[in-house]
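Next comes just one chain, in structure tokens: the form predicted on its own.
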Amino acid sequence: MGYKETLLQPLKIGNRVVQNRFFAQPMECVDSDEEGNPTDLTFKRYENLFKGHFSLIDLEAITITNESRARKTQLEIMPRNEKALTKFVKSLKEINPEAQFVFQLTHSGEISEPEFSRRVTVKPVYGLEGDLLTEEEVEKIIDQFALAAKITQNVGADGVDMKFCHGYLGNQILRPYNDRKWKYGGEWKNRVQFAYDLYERIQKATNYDKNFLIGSKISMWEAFPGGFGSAGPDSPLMDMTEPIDLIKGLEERGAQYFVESLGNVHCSMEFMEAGKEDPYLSYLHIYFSKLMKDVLKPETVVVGSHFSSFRGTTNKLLSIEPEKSSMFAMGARCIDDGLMDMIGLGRQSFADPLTPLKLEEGREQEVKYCNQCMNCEELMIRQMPVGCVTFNKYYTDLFVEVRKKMGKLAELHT
């Protein structure tokens, strides 16, 4: 079979069917209103996600309180958004009524940004200071969560993707660094009971609507001692003891799907979206999926991730042809060997949304390949709207305008 075949195969997850094999990233992009809505800049980028034709597209971390978050215009889901969030969903499902919709509900914790809001903390981590939580503020916290799962459902979309990677606050309360003694710390049994209350909290909110898809994005590996997938609470080895009985006891409680990832926002980026020059971190991720897909049940899918350093056949990656290393070979490998069911784009989303419907349509050569410059994420750490900064004018004059002020990122850091 053909890489076109294999990945234009629809898919089934829970009671829902995907057209193919493309799943959109959640990627944060720092472009609501004052409070959190949708704005014509973020409705533009989803409007393409779904012309492009993304089977399976997750809104990016949309945040489940004001108090606590990372990024100063980011999306939040309350009481207040409603309205906004169901306006926002309809106009979407009507360019593409195919498209499943899910929405990455977060808590930012000790990543929390201090200079408009609260960062909170389960454990105090070197180099991140921030105010320790109580065992009343996460009980708060999972209604929280269990209130924007129902928003969620009411607003149209069609399930939600519970955040448990890259330093985040579920992350965080996962992690054998997490020897607090407290309800959710110190042992495996602890740490991981929140997860299970979490989504047994959701799947209540939800009247455990099977039609209502429910998985999570997990850091299979934080890439710190510590860290979720280590031996212990400094440990640097990694162990997936863990992260392997995560997953199957939330498959348990009603997982469909699961998005591979690993790394953390504020110590181990290169392991979450590598940059040009080590392309090569993406054959991790492989593996991590290849892991999961071994112990899950075969109707549970698996998003692979890191598939934007594939390129086309121009990427730098040696001792491969480059045919057979191109995103599309590699995906549609990927996905004929059991190793994943579908492929994760995040940075190309941005370059080119349309990649699947050029696909479909045989225009692959006109594909638009990010290539790992890593400007859209200098964007998002400078609080601005993100966007591809190659090939997409606006964010381009945006970043020229913000180096002219700021100057280059390096320069905040010496």
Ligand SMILES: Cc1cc2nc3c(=O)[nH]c(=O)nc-3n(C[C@H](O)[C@H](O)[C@H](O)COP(=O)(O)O)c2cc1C
Second form
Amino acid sequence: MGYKETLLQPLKIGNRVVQNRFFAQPMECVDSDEEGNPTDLTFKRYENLFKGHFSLIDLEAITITNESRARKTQLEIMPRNEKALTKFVKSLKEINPEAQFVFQLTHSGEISEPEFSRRVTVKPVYGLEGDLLTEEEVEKIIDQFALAAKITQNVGADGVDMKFCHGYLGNQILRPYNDRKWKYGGEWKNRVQFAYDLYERIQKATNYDKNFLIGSKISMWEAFPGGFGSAGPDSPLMDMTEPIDLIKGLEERGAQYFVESLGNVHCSMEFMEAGKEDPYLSYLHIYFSKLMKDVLKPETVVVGSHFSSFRGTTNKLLSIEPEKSSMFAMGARCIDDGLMDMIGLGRQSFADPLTPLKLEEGREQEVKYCNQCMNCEELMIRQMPVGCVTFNKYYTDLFVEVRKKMGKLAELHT
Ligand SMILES: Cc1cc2nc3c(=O)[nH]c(=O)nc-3n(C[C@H](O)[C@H](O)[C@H](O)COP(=O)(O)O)c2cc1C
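What would you give as the form predicted together with the named molecule, now that the form predicted on its own is on the page?
Now the full complex is given, and it begins with the chain already shown.
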């Protein structure tokens, strides 16, 4: 089968069907209004993804509370947001009713920005100290997640991605470093209880509706001693026993899909978004997707990550034949070989949100490929609206402005 046939094949996910194998990764873009509602800028981004025929679209990390959050203008999902989110989903679904739309629910925990919110922690990590969470507070957070899942269902979205990746709260509780003596710390059965309770509460809040998709993006290895996927609270050794147990346990509790990831936003960024200099880290992600596929039921969908580095035929990846390492060819091969079921595009979905449509229409030559400049990431770090600085003039201009201001600031400080 050619790559086009493979990538455009439909796939069953839970009780639903996605039209092709393109997954739009959740990408935080810091462009909500002051109440955490989507703005015109937010709508424009998703409008393009719906028009571009991504078949499964993961709404960026949407926070279940504004008390603790990572971005000043981050999307929020609380009762006050229900009306705006309903309108948002309805308008997008009109563009492509077949696309499945899931919301990535998050709480930032220790990654919350103290300048405008409350940083909380399950056990203080060097450089990220915050208020120690109590058991009662965690119970309240579980209630907020369940309510957010209910709102996701009410507003017409198709499911949730309960975020357990990149060092946000869902990830912090799971890691061996959380050896604090409390209900959610120490032994693995305590650390994983939070994830299991959450899934059970989400199921209940959404009326055990089998049509509602439930899944998670997971950092299988956080890449620091004591991080999730390491052998002990301060161990530098990778150990997959707990990550494997987690995904099997979540599958038993109703997960229909998983998105593979690695790394932590605070300390091991290359593993979550490889830059220009280390594109070959993408091969590592393929290994972890396969690991997930191997232990899960065949019908549980695994989405592979990190396909932006593969680009067209002019990437920096060593390959036996260059055209075999292009994004389309490599993605199709990974699916044909049973290493994953769908390919996730993050930065590439910024560079060219019409990527799947162009493949469908035989216009592959027109695809604009992400050059991994990481300027989108810089906009995010600076709490500015995010998009492709290379191919979208709005964000190019914004970026130039931001850099000018930074230059001025640097001058002021010398
Ligand atoms: C600007 C930016 C925002 C991101 N926001 C999120 C997010 O909200 N949730 C998440 O799980 N990952 C987020 N990521 C990580 C991506 O979803 C993806 O896993 C990563 O970029 C690797 O895929 P790629 O090579 O296709 O870009 C973000 C990455 C970038 C660059």
